[in-house]
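Have a look below at one chain only, the form predicted alone, in C-alpha cells format.
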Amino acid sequence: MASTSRGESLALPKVQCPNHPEALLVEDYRAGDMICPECGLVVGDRVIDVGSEWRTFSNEKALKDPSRVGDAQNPLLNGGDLTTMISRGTGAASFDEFGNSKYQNRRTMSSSDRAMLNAFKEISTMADRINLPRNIVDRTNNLFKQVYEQKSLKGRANDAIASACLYIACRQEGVPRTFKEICAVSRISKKEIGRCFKLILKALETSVDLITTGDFMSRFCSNLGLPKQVQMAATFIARKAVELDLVPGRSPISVAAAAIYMASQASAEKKTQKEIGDIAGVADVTIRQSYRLIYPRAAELFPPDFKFDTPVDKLPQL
C-alpha cells in the first residue's frame, strides 16, 4: 500500500472525472449527483445540500416562515451551532400527571456561545453602517473568537473588543478606517478602542501595516466629489511632502486632508477646510497646521502636468 504523508492524509479527497480530470463538474441539486459535462459520467452521488430546506404550501405562503431548519452552520461557535431546542408543548400529551413538561432541553446555548453570538451581531451591524464587505466581517469574527478564547482581555467590554477587532481587520485587509469612523458606528470611546487595539496586537502576537496618506485619499476625494485630476494631485502632494520630510510627526490623515485642501484650492473644484474636515474626521486647525508646513514649498509638490486654475503664488497662506 502506498504510504501518504500526514498532510496528504488530512487533505479532503478531490472528486473528479477519471477520464477528464480538469473538467468542472456540474451538480444536479435535485438528484444529488456530480456529473462530468464532457462525458456525462456520474462521478459522485448523494451529495448533501447544506442550504436551507424550504417547505411552502399555497395556503401558508404569507403566514409562516417556509424554512423548516435553523440558521446555517456557524464554525465559529462550539458544536457548529447545531444544537436542538424543543419548544414548550401545548397539548395534554406534552405533560405528565403532575403538570411537568415531558420533553425538556438537556442543554441550552452556553454563555460563551451566547456572548460570541451577540458580538458577531454587533460586528455585522457596525460593518453595515460603514458599508464594509463580508470578508472583513469574517476576519473580524475570527479575530474576536481568538481573543475571547484566550481570555487575555478579561475585564474589557465585548463591544470594545469587537470594535478594536473591526479596526484591525480593516487595516489587515488594506481598507483602513480611522478610529473616529469606528467610534461613530459603535458605542465605545476612541480611547477605549485604542487600548483594546494595543492589547489585542500583543495578545495575538500579530501586527498591522503602517497607514499611509494613500490609504485614505481615494475615499476622501470620492466623498468630497472631487475629480480624478484633483485626487491624483492630492496623492502626489502628500507623497512628495512625506518624501521631503515636510510633515514630521503629523498623522497621515491630517497630511492627506491638507494635501486635498491645497490641490482643491489650485483647481476649479475648491473645498473649504470645514468640508474636508467633516469627511476626514479632523479639526480645521489640524488641517491648517499641516497646510502651513507644506505651503512654503508648494511649487515643488504639484505634479508637472497639473492644470492650475489658481497659480501657486495665489494659494491661501492661512
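What you see is a predicted model, and the numbers here were worked out from it, not measured in a lab. Numbering follows the first chain given and starts at 1. Note that the rigid core is defined as the largest set of C-alphas that superpose within 1.5 Å between two forms. Compared with the form predicted together with the partner chain:
Put the two forms on the same core and the Cα of A298 is off by less than 2 Å between the two forms.
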Given for the second form:
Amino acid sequence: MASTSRGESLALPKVQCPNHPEALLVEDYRAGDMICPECGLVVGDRVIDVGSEWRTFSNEKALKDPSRVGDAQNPLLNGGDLTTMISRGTGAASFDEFGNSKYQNRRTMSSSDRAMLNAFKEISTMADRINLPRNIVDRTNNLFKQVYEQKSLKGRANDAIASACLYIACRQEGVPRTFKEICAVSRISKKEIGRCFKLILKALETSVDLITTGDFMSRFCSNLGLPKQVQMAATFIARKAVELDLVPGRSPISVAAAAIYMASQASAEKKTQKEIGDIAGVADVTIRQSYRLIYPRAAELFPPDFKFDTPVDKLPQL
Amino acid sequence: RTVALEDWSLTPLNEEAKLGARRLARCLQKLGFKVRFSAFRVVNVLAVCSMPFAVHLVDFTKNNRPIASYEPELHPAATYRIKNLKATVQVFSTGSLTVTGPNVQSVASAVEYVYPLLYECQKPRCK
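With the form predicted alone already on screen, would you show the form predicted together with the partner chain?
All chains and molecules follow, beginning with the one already shown.
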C-alpha cells in the first residue's frame, strides 16, 4: 500500500495536497483515495484496494473459500515457495489431437524441497495407517525438517529417517509406539530404524524418556478387547513386577504382554499367549519366559480389589 | 591388509598379541594367500568384566542422562560412551560389563571411571 507522504524527501514520488504540502495524507482504502485532512481534497485516487473481492459469510461453509488464493501455506516446513504449478486440464481444449493432455507435466517446484515434501507425504501415510493424531504428525515433520537441514544423515534413506522421526515424535508426546509397530507401517527394517533413531538423537542432541509398561497397556488391551477391569489389573501387575524387580533385563513390552496374559487368565476373558504375542509383537516363548518369572509371586501382583474368575492358584503354569 | 579378531582369556601383552597375529598370518599363508607381516597395530580392545552386584539400568540411565543410553527394545544393555577416553561401556542388568576401547589403558580407565556410577545404582540399594 502506498506510504503516507512525509515531510522528509523520499525516493518515491510524493503525493501531496497542493494547498497543504506539509499535511500528512489520510488513506481511505475503502474508496481507494488519499485525502488531505486539512481541506478534504482527494489527492490520489484509484489506489489499489486490499479488501476482499467478494463477501464470505462465516456460517455457510462452502467447499472453497473464495477469499483465499491457493493452498493453506505451510511456512514452517517448506521453504515458503510461491511457485505455480500447472494442474491437469478440465476442458476440451486442454487435450491435443491424440487424446493426450497438453502441458502434461507439472513444472517441478522447489526441487530442493521435493525430497522433503515426499517425506512429509510418506510420514502422513504412515501415521494414517496407525491413526496417529495431527500433533504427532506435525512434530514428526518438524523433526524431519531439522534432521534434513542438518544433513548429517544425508546418506540414509529418507523413509528410514522418516520412520525414526515418527518413532521419536510418538515417544516425545508421551505415547510411545514400539519399533515393531512402526515397522509394520514402514518398509524399513527394525534394525535400520533403530540405527537411524540413535543417529537422529545424536544429531539433534536430544534424548527421550525411557518406555514404561503402562504406556502400552491401553492400546494392547483395547486391541484384544479386554474390559477396563482387566486392563487396570494388567497395568498394576506390570508396574508391581517392575518395582519388585522380578523381571530384570526384560523388555518392558514383554513384561507388559506377560502381565496382560496373567490378568486375562485370571478374569473371564481369557486370551492365549499367541493372541497377545500377535498384538504386542512379542514372541510366544518370550511371553512364556516373562510369565514364568512373575508367576511365583502372582498373588502379590494383583490389585487388592480384583475380582477373580479363576483364582490365583488355578492360573496356568507354563 | 587383514584385520584379525583375537580372543584373549589371559592378560594381553603386546608380544603375545603379535605372536598370535603371526600365527594367523601363517595360517593364511598355508591357505595360499601371499602374506607379508608388517606394521602390526592394535586397533580395538574388547574387555569383559563383571561387577559383584546387579545394576538397576533405568536409574543408571536417568542419572547419567545424555551420556548413557538404554533402549530395551534394541539391546538389553545400557551403553555409556566416555568421550575423552573414547571408550564405550555396555552395562547389563546382571552387573556384567563389556568395555571396548582403542587400547588396553583406556579400557582399564573406563572401568574405573564407571565403577562409582554403577555402585550408586546397585540392585538392592536404589530400587
